[in-house]
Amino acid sequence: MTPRRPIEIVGGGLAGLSLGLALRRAAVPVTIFEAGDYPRHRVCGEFITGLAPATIARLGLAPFLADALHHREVAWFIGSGADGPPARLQKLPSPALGLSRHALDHRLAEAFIAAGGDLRTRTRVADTASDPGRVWATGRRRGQSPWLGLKIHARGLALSRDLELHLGDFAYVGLAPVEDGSVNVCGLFRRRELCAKGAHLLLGYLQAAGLTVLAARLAASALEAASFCAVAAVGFDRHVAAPADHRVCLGDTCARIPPFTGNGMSMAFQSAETALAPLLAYSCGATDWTATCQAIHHALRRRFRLRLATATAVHPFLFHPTRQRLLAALNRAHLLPLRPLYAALH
């Protein structure tokens, strides 16, 4: 039998780990280079929507998602009105899965090693080469952006519904229960000059965004300091990025969608699923690397084009106070098409 061509994956997040594990199950030699280590916390909404059973089956994800919480209803709050009834209740067409990246990444990493994969943590690869067989799944691309992402886990934080989404002045914050009784609190904020660190920085941003009731709720809960993390210069994509040379880009390296969709984790898995068959064909010698890169890029564009365009159009209405008021007015008039928007975003 002809030896399989090896695959190298730069980046051990959801896309890189799930792809590496699926390739190893097909006896492909795989090495993953990861700059960090496991387990680790990540700035992430930590709820997954739009992940089809077929994707779960193709990537063999079921064992890792078995204890994920099932969320079926979202409560939307605008401004400091979180002490009153939600501005809108949204029933999800299918349950969103709640599971922390701290648990999920670690499980996938252990399974990859158990399947014979070579996982090299605390290892960086220079972004200069587009060697055949090398896949880039390094997360968000660096760039200029005024947005800041903050995340922390809280205990003893009661929610009005399965999920809560809070819109503030140039900010939105999602609350999603995960395993072990914790609630993931993850927000996107326009950067401000605030002198604080850790949980106090998040509380300060909530206050500055006018989300005073939410800030008080968090301050009264037990915040897990070790889970706090931040990411600066957060940007989002209108379309799948065209690679500068012959390379495969997956996950956030391929395209980053605004977090209110709950679709970032799902897109990471879906991009791995999209790349799997072409990479298997390359590894078997059925195609060359240039054709493999082109096939994956075109498939990713077809798969994600509509949802990225829709998210880009909706995103500004969640940040700007004037546009938030327009959303609220449309909601009161029962003119807010949440179900069609959900379908387009997934």
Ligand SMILES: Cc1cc2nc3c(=O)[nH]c(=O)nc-3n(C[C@H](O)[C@H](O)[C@H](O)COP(=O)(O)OP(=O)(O)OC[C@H]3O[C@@H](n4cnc5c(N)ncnc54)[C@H](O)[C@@H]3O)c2cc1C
Given for the second form:
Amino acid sequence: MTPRRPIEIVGGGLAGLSLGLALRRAAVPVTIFEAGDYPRHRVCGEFITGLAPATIARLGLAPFLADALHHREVAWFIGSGADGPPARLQKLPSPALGLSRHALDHRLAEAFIAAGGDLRTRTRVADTASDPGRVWATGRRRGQSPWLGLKIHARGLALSRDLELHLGDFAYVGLAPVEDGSVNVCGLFRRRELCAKGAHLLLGYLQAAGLTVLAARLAASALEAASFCAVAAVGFDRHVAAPADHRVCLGDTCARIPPFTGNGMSMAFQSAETALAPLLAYSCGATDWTATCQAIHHALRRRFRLRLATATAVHPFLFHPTRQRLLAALNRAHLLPLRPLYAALH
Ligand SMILES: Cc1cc2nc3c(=O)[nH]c(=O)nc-3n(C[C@H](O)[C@H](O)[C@H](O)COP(=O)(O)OP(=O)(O)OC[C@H]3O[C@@H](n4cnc5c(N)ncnc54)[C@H](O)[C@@H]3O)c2cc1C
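Write the structure block of the form predicted in complex with this ligand for the protein whose form predicted alone appears above.
Below is the entire complex, every chain and molecule, led by the chain shown above.
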């Protein structure tokens, strides 16, 4: 067999690990550098929408998703009325998958090692000029942003439907059951000066956002302190920007979609899927690195253009109290086009 050029991947999240595994299965030498370790909790709503069977098959993801819950119905709550009926029930065209990042990332990491991949954990790579064969999948880029993401797992928290989405003042929160019987509670909040830590910080943010009924439901459940995590400076992109130098950027490093879509994980997998064939061609010596980077960038732009534009346009309506009232009025008048919106977002 022709010797393969090696690929290095910086970042062992969903994009990096799924790509690394798929390349290893094609006998490409792959090293993944990961700043953290496994298993670990991540700030994530932990429901996956829009992941097509073809992507699952191409990346060989089925064994890792086997015990994911299938969520079909979403209950939307606007403001504090979570003890009343939902403002809107939404039937998803295809089920969303409920699976913890604690399990998913760990499973992918173990499979990558078992496939002969070289996984270097606790290794942070400096962001210098990129070498040929190096792929960047380092997650969200740092920058100024007013948003904060918080998440915790809760036990004994009954939901009114498969998934709940709650809109508060400058906040939205998703409740999604995952494979181990707990409910993942994850919210995006505008930053405030609150003096609390861990679960108390999340409860404080819920109350400050006017989501008092939800805060009380959470306080009455068994919160798993070890699962609490937070992420600051969360930002979103309208399109896939061209990388500064010739480099391949995948997952959140290529573009971040607002989390209400439940589509960021799918995009991480889809970006790995998109990059796979050009990287295999590069590894075999059929193309050079510049052409590989350009091919991947153009394909990602095309694939994600519509959903990024739609999601960033809808996002402010979920946060801002005045726009939420408009949303609620449109909903009451049955003028919310949820189906076409869902199609544009996936
Ligand atoms: C509040 C919130 C809720 C969300 N909810 C959902 C949801 O319900 N459904 C959904 O599909 N998506 C959701 N998302 C988005 C989703 O979490 C991301 O889109 C997804 O994790 C992106 O995967 P990734 O592999 O690109 O990045 P990540 O999963 O972030 O992985 C990047 C990895 O790179 C490592 N790394 C970073 N820098 C370096 C470095 N210099 N050297 C080495 N390693 C490095 C990090 O440690 C990390 O492990 C949410 C996001 C937020 C903020």
